[in-house]
Structure formats: C-alpha cells, structure tokens
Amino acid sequence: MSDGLRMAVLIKQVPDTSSATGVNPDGTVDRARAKKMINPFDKFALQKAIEVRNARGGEIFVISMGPPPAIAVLHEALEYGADKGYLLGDRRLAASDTLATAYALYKAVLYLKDIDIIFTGLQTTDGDTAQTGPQIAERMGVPQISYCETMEIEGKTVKATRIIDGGVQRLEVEMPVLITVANSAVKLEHKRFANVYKTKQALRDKDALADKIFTVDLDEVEADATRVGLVGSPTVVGKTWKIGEKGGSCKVFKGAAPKHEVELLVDEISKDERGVMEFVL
C-alpha cells in the first residue's frame, strides 16, 4: 500500500433546499428544473476526510452518481480540497432506489481499489433515508460506524464514538471501514465551499481541474445493469402529495404554563378540518 490512507467520500447533487422552484403539481421534485447544490450532509464527510488526510497523509477520492450536470459538485469538492473526482454517470442508473444506488456506488468504490475509509454524510436532503451508506458497508462486508462524532486512527485501527439514543457508543474496528459523519463531528469552513462557477478566475480554475475528474459508466465499474435503475429497484412509491406550502401560517404558543399551552394546541387541532397544522411551542 502507498503511503497514507486511501479515502473515498460519497457526495450527491441534490435540489437546492432554499429554492421553491422545481416542484411538480403532484408534490414530486422536478429535478430537471430545480436549482442544484451539494448535499449539505456530505460537506461534513468531506471535511472529516480532509482533516484525516492532513493528519495522516493519503489521497481523497470523491464519488458522485448522477447525470452529467452532477459533475459540478465534484468541481466544488476539488476546490474544497479533495484530490480526484469520479462521476458514475449512466442513463441506466435513472430511477434507482437506495438498494440500487448502494449497489452502483459499491461497485464504484471497488473500482478505485484498496480504499481504507469510505466517508458519507448522514443522509441526503432529497431522500432522508440514511440507508445508502450502511447498505454499501453490508455489500462490501466491512464494519460501519454510523453517526460518528469522534474518531482516532492508530495504524489500521479506528477508534470512534457514535451517537445513539441516550448517549454515545464507543467502537474499535479495523480498516477498511465505512463511516457516516455526524454534523457535530467537524466545524465546516463555509468560505471554502464557495461555488466554483461564480467568478472568471473560478472558470479558469475549472479547466485546471479537468485532469482530476473522471466519468465512468456501469460497464467500466463492472456493475450489473439489471441491478440498477427502475428494473433493479424494488421500492414502489404508491402516492406522493404536498402536506403544506412554503410560507404557510404558523401559530406560536408561548408565555403560558406548558399544560395550558398543550390544552390550546389540542383545541386548535380539533378545530382544523384537515387534521394537519404547524405549531411551535
């Protein structure tokens, strides 16, 4: 093995949560029209990988799965400090659920060979399932540390604490390992996450990054096309609907005893014909 650690960070391009655009009448996200951004949870994973590399040496590979425009998040990750970027882009990946996505990304990680640590964010803002990272670990047959808040590395051993209900759990595992990074694990350097397309200088830098970003397809990573996309996704969405509009009304209960505020809340809910209201206590 070469000096230092070989680390893979999985990142995703998601719809911009600050934008009201890109929503279809039925409540589904119109990904073609929606503004895009790097998944906020993935930034913590990348920051942690950079901290480990700075302390231990090594190389960081960022991997993203998506259509050609998703290459923008790879540029952003390299501007932030990653070493190389890989876009797993293939039309056959469209409509992949978490099972199919985990399989495809698992094959992409194997393609890079001899990865010591795989870092992911806790979840994505467009799916919120938190399933993909753990599924990849299961496919690879490696230990996983989810909701990781602290970690130390001694040789090939990772000593970590993970957040659990009511406290923390201390773990000690051997590499290779997959780690989902808690937001409390690192402090982001927000200024370094500036969009790389905002200035002319950044556009010139984009060309300099071209030899560090690679696009691979299913055939190149030796993935079975029948296990991805719609055909490889057992998840069936029965129905989607909007549960509220941006800028909707919100009642605030404050100043009274908690028992009285709860009584007011119950009374208001009983008056609402829809049975759905937003409250802040």
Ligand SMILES: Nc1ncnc2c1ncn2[C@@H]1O[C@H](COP(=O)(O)O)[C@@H](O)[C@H]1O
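Rigid core here is just the name for the largest C-alpha set that superposes within 1.5 Å across the two forms. Residue numbers count along the first chain shown, from 1. Since we're looking at a predicted model, the values are computed, not measured. First, how it differs from the form predicted together with the named molecule.
- Core-superposed comparison between these two forms: the C-alpha position of residue 57 differs by less than 2 Å.
- If you fit the rigid core between these two forms, you'll see the Cα of residue 68 move by less than 2 angstroms.
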Contents of the next structure:
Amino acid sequence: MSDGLRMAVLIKQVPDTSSATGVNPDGTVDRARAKKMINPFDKFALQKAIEVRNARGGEIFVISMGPPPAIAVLHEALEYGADKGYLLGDRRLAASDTLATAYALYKAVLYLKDIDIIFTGLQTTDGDTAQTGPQIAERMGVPQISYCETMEIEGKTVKATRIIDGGVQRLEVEMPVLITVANSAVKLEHKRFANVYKTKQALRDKDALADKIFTVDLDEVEADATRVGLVGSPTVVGKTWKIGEKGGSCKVFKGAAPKHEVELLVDEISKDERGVMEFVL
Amino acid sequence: MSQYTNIIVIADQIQGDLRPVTMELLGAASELAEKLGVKTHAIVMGSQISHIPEVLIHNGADEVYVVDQPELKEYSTLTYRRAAITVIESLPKPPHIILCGATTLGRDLAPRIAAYFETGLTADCTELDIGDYVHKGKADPNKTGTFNNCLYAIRPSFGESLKARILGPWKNPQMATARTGAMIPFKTDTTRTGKITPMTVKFEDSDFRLKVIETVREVSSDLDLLKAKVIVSGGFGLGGPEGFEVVRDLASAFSESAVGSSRKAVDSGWIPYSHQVGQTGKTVRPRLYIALGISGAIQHRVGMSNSAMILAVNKDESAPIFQFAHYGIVGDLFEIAPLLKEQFKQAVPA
Ligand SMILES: Cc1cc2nc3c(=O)[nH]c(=O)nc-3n(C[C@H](O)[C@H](O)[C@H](O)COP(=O)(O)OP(=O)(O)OC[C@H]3O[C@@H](n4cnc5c(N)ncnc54)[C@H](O)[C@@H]3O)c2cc1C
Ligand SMILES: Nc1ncnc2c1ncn2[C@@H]1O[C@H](COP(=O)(O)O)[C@@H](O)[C@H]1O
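Can you switch from the form predicted alone and show the form predicted together with the named molecule instead?
Complete assembly follows, chain above in first position.
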C-alpha cells in the first residue's frame, strides 16, 4: 500500500512481578529466575499501532533491546499482529542507563529507515523512568506526544490529545513523531487483543517466523559502542536499601458487630495526637 | 565563593498557574544549595507570567530567569525545550544540578534537556541529597575516582520495595525530576528579595512543528487532591463506578476533603485518571487518608504512605494495606463506610 505508514513500536521484556517465581519473600526480584513478560505499558502502545495499521494500512516493526531471551516478546508481538520484529542484542549494551538505551534504540529506528511514527509505552515496570521515549525523540530531532490519549490520522498529520496535570491538551503535528501511549488510551474492551488466537495459529509454523524476526547488533545499526553500556551511561546505581517497613503498628478492628467496632475505632482516632477530628464537618 | 555552580529549578506552570511541585522543588533545592554553599536559581517560561518570579523568590529562589513570550502561552515540548536550553547555555558554566517536577510537563521536558546536554537524569525522585561517591568499577577507567558533593537522586525501585541512590557525578548538570508531594516546600517568606533576570529566546521554525490547539483544564478536582487535608480513596473493592457514591458520601463528612482512587479503579473506567494516587498517579500527603477496598500494592503505597494517618477498610484481613495503615477495620466497605460517617459526625458535637 503506497500510503501505508511505517511504524516502530518499542517493547521491553521485564520481570513479571505478579508471578511468585523469582520474587523473593522480601519482595525483591531475582532477575535471573523471574518469569518474563512484555512490559504491560508497551502492549497498549502496540495495540494503538495495530489500530492505526488496521485503519490506515502500513507496517508495524517491533524493536526490543535486550539479551537473546528477549526475542520471546517479539514472538508475542507478532502473534498480536505486528509485522516484523527486531532484537537489538549486543553484549556491549549491558548496563545501559536511559540515555544510552535511548541512543541505541534511536540507531535501531534509523536502521529501519523512514519511520513515520515511533510508539513507546508510557514507562517500563522495571526501569520506570518514562524518559526513554522523549530521549529518543530528542536524538531523532522529532516532536513527541507524551501521555497520548487519543489520536486521529489524516494523511501525514496526527491530531492527538495528551494528558497534562489536571486536564488535556489537543495537539497537531506532522510526522515523523514519537508517541508515548497513556494506559488510558486503550479502551478496556480493547485491552485484550482480539486477533491473538487467529494469528497465533498462523505462526505455529516456525518457518513462518524466519523472515519476520531478526537479531541485529550495534555494528549493523551503526551505533557507536562508546555511547552505550557502562561506558556510555552518565548514571550508575550507587546503593540500594529496603523501604522501611512500618509493619505491625496497625491497629486492626474486627468482629461480628461492625457498628461496635466502628465506635471503638473512631473513639481511638479522636484521641490520636495526629488530630484529624478538626476536619469533621 | 563555592567551587560549585548553582542549582536550577525549572518552574512547573500551566497557563500562569504555578504548580505546587515548584515550591517543593525550591524547598529541596535550597537545602542542597546550602550544603554546597551555592545559590538556588529558577527558570520560569510562559506568557504573561510577570506575577510568578516574585512568588518563586518568596519561596526560596535567589535569582529567577524569566522567559515571557507569546510563543510560550501554551506548554509545548519544543518551544519550552528551546527556551530552557537557551537560558542554560547562556550561563557562564553549566549548573551543578537541574531539578524539574515529575509531572506530565516535567517528564515531557526534562528527558529532552538531559539528552540535549548528554547528561544523566534520574526520574521521579522522592529524596534528594548531597554526598560523596567513590567509583570503583574497573570497566571504565575514566570514571574511577572519588567525587565530592554529588547529587544523590533517591527513588523507589518499583515492584522491588527498594530505594536506590542514583549518581552521575561525571557530568554537569546532574539532573533529576521529583515527585509531587515528596519534598518539603520552602517556608514562604514574602519579605525575601532576589534578582529577576528577563531573557529573550529566538525560536526556530522547527520549534513550531508541534501545534497546541487548546489546553483544557479541570483545575478543581486535581488541585483538591494535592491540597486536601482528608482524602477518601476507593479501589477495586468498590465493584463498579457506583461504588464511588459511597466514597464521595464519606468524603462529604470532612472539610477540605477530596476523592482518590487506585489505578485498578481508574483502569476499569470507574473514575478519571486525575484521581489516581500512586506511582503513576499523584503523591499525596493529607492528614487523613481513608482507603476503601484498596489492597495496598507497593505502587499505591508509594503515593500515599506519607499521609499523617492512614485508615484502611478491607474485607480481607491479610490485605497488605494493613501492614502499613495506622488503623484498620476488617469488613465490607459498603457496611462500614456509612457507619464511619455517622460515628465521626457523632464524635464531634455540632
Ligand atoms: C508500573 C505500575 C504502576 C502502577 N501504578 C499504580 C498507581 O499509581 N496507583 C495504584 O493504585 N496502583 C498502581 N499500580 C497497580 C497496583 O499494582 C495494583 O494493581 C493496584 O493498586 C490495585 O488496586 P486495588 O487495591 O484497588 O485492587 P485490588 O488489588 O484488586 O484490591 C481490592 C481490595 O478490595 C478488597 N475488597 C473487595 N471487596 C470489598 C468490600 N466489599 N469491602 C471491603 N474490601 C473489599 C479486597 O480484599 C482487596 O484487598 C501500578 C502497577 C504497575 C505495574
Ligand atoms: N530495552 C528496551 N527495548 C525496547 N524498548 C524500550 C526499552 N527500554 C525502554 N523502552 C521503551 O521506552 C518506554 C519507556 O521506558 P522507561 O524509560 O524505561 O520507563 C517503554 O515503555 C518502551 O516502549
């Protein structure tokens, strides 16, 4: 299709902290053992791209930067309906912070050539900075729409709304553009990928994937290895410690007669030195 | 004179409305500046914002750079980016530290400024400090060494109940965004004086590629949550949007109260996102936080654990919220909430 859009969706593989596997009793994650999944926010980004492609035509390239097992998220994305998957995998990428990650992903996007829209999730559940997207946009020299809630496309113009504190902004921009997709952008009824099962069937034939999923390294995307990894990262994690547990100090009321329990509770609260009764109307 | 350059706070303002996070950033910056023996400077960008610089000075800024131009009437990534970069580059030396709010604006703008200067940025900090750092890693010999008076950017490492201290002493500015509600604001002093420096920015055509058609704000609900003294929040335990009737009803028993929610209630479409409390919502610190049918996941907790008093209502005795609430009641929220309202009212003679 001649006017089809070329879209890149950036997806990251993250530890699944909702599964008990690999989560230590104290709540810390054993990254080696943890079950892995697509960063949940990135699924919304992918869903948005699929909506656009289904309406407008075009191609969806998913890109993930990570170690070889991250190829699993590309498989999954193809099952959902992405067209091609690229794993940017290179040992020299290890320990990249967001600035370095954004540099590497920017090179990967350039490698795909003439991308009209780059979609990212709002944030990751492990890195959780929400800054990789805007930093890629800065490197590309393109505008971004962060916290994007709705979008309409006319030709190469994107009309969108984005969330701001206490409201929304309506924006208009010419492609190329980077969009970080708010989790409220995808309607609940669409949050399950309707076409999953259909495409899953088609991909059961492993050979069908051979010309759809590719692994590329830093040299192939023409990235400068001194700008990634430990060497290319301006920040390091200096020290970590557990968040103080206030556990055990909670005064819990329970019993067969709720009215009585509530009376006891409010009586305690009214004597509490933190003084909240002044706000009762 | 200190060997360090100053600290810069980028004011968070939308259409002339200075956001509360700005005062908190100034509070944090003033403490850091004192430790370093430097000054707190602020940048404010917008249109018709002549009332703001003075407010910034009253709240801790020693010098304010003002870019007041019609092009900046609405917040837009590219024009604000240009203005901020122009001001920072006009300084004789890069600032030691730059702080922004971890708001929808700050998180849009700060990463671009950091990438432009090829410097580090730590997102969503809950604490900031100054300290020394010894880098022993051998992987990159250029980085090894002892660094004094670096920015300690401290943030929760989510899903992992950890806090992490992030450092980036190799390059100035060292940048961080701070979450609303996390830092203590500077004590306002209307007699404080400072320098106001107007600046003019030359925009490039490419800065207008992103057009803002309009900004629509529903100011009240949002400000309420950040300023409220009492917050009643509802979670997935409400069972549906009508559950928020119960939440609102209980909230109506208190003055200066507001309605909050967990993300699961927002994701379910029961209440707008602006009510969400937590990691991806707002950080609040009311005097009383009442959680109805909220389990107390870490991502919710980080947004409300600074509340002076937390009262949880949950039918599951083993819900994690009972680990950190001050008071709890095990039972059905639909039964308990109306009883609470009645009892609170009774306890206070009219
Ligand atoms: C990256 C990331 C960011 C996130 N950001 C946020 C955030 O900003 N804010 C946030 O809140 N969450 C956030 N979450 C989600 C968080 O992990 C939880 O899923 C969410 O907080 C759970 O919401 P909940 O407590 O309302 O629902 P649930 O965990 O389902 O808890 C419902 C509770 O209601 C109780 N209940 C049910 N019926 C009743 C009744 N009739 N009476 C009394 N009690 C009842 C149940 O016992 C249960 O404890 C985030 C998650 C991730 C991964
Ligand atoms: N390693 C990665 N591979 C692909 N995309 C990524 C990676 N890291 C971050 N992203 C994208 O950037 C977004 C924001 O991530 P973060 O800045 O880590 O919160 C994510 O939702 C992804 O879309």
